[in-house]
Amino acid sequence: MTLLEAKGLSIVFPTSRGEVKAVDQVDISLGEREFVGIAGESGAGKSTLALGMLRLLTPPGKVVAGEVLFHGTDILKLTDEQFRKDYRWTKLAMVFQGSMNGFTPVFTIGSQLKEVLALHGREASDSTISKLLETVDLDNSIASRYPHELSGGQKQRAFIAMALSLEPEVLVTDEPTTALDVITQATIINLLKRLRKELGISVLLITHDLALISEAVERLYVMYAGGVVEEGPSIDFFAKPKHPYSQGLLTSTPTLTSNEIKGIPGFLPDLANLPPGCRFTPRCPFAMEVCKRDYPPLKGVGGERVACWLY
């Protein structure tokens, strides 16, 4: 059953340069208890997208087209005071790209937490934060500490805990792992599988770390330029991706068995100033005539969906 889904998703910045279109009619799906993931180079438009599913876009960004449906409400149109009231932390949080530097230094971890849990009616006793801490693999003790005497990896579970400190039915994780050891990322992906088997609930990853992909998600969105170029399950996407993009993604990525890393030339298009026809024409080896002239649609191809003209 579909929970959380995006359909024709489109989120600009108005520019001096005119309209920068950051997602360009996305459409994005989240199951019940499913754990998908969105990859992509930095400028894909991965993190934009998350906020604007969530009403978290501050201006000048703007949703400009599409609608967000959870349960089958569009919570778009809800007025802010209603979905403040009913769905952010509720029922939709979200754990920030550098959330492990989101909290107030001058306060405890643990006042921190009660605070979330009183300005929305919940109980905020000692033992509540005991619970939370523990959930996320914490000690009782961290709740008297500082954010300046966590540990990285700390700072992230005990952020996750805030994410999670009102039961919420999705998760959205944005870079959960940026600047901690591989030792802290696994720990930290780990964790994410577990909450999502004890506490049902379901997960979006945001990352272009491959390999964190590989570990924990069921299915993949591919973003390329603000739009979606490749979907399906990652098993799929790890032993065959079929867009050009993916598989220069994949060969970008060190592995075990092989010291060639092979880059993808090139950079993001102009975000202002698109070019016609499928935006990763001037980086693709297999590029045609039609490319340079029509975007793909998103089709399926098997088991899943690419926007390539070799399809």
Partner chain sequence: MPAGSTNDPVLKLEDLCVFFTSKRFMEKAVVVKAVDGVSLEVGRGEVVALVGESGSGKTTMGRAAIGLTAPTSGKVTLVENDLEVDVGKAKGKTWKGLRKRLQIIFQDPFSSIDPNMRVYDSLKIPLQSQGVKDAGEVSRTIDDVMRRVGLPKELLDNYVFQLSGGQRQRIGIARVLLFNPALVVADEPVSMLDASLKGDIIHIIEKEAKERGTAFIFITHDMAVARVAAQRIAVLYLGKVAEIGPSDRVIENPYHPYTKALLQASPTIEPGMRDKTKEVNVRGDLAISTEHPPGCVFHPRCPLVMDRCKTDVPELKELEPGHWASCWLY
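The form predicted alone done, now the form predicted together with its partner chain:
Nothing else is written out below except the one chain.
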């Protein structure tokens, strides 16, 4: 069953150069107990999409079209008060990109965790805190430290502990492991998998790291320049990505056996001046006439959906 769903969501940022279309008519869904990934390169609109879905966008960013349904309710229509009281953190939690700065510098990690728990009427004892820290593989002694006394990865994990503290139904994590070594990364991914199993949490994982997604998710979306270009089960995707952009993304993932990292040549288009056709055209090795003219719709291709005129 679908738990959280964005339908036709469009988000823009007005700038001096015109409107930046960061998210353009995106449909995304997350089922109950599902583990879904969103991949795409820097600037694709992943964070903006997630922030928009959880009502965390800051002005001037605004949702200009679409709805976000949670258990069938359009949460974009709720009042701020209602949303804060009944949804944020308790039902829908998010670990932001750069969340290692989410802590206030003047209080210890432990007291900040306690405050969140107490604010929502949960038990906030020392032992709850140390259990929380333990879930993210952090030693109890972290609780009495100030944020600046932790390493980057330690802060990142402490923030994940905070997001989990209220046992939300949906956890959205934006680049949760970018600054972490592989052993800690594996620990976090395994933790997310375990939470899904044990607590029935649904997880939306945002990352540019396809290797990470391949280990974790059942289904994924690939975003390019504000739109979804491919969507489908991991198995199908990793067996054979269909969109030329996805193919480029996959071959450019660094591996231990290679001596170079090959990128996809070219840049993302200017999101304030989007060309009419497929946005990947200037970088696409298979570009055709039609690609410059018309924007390709998502079409079913062998178990997946792909927005590309090749199919």
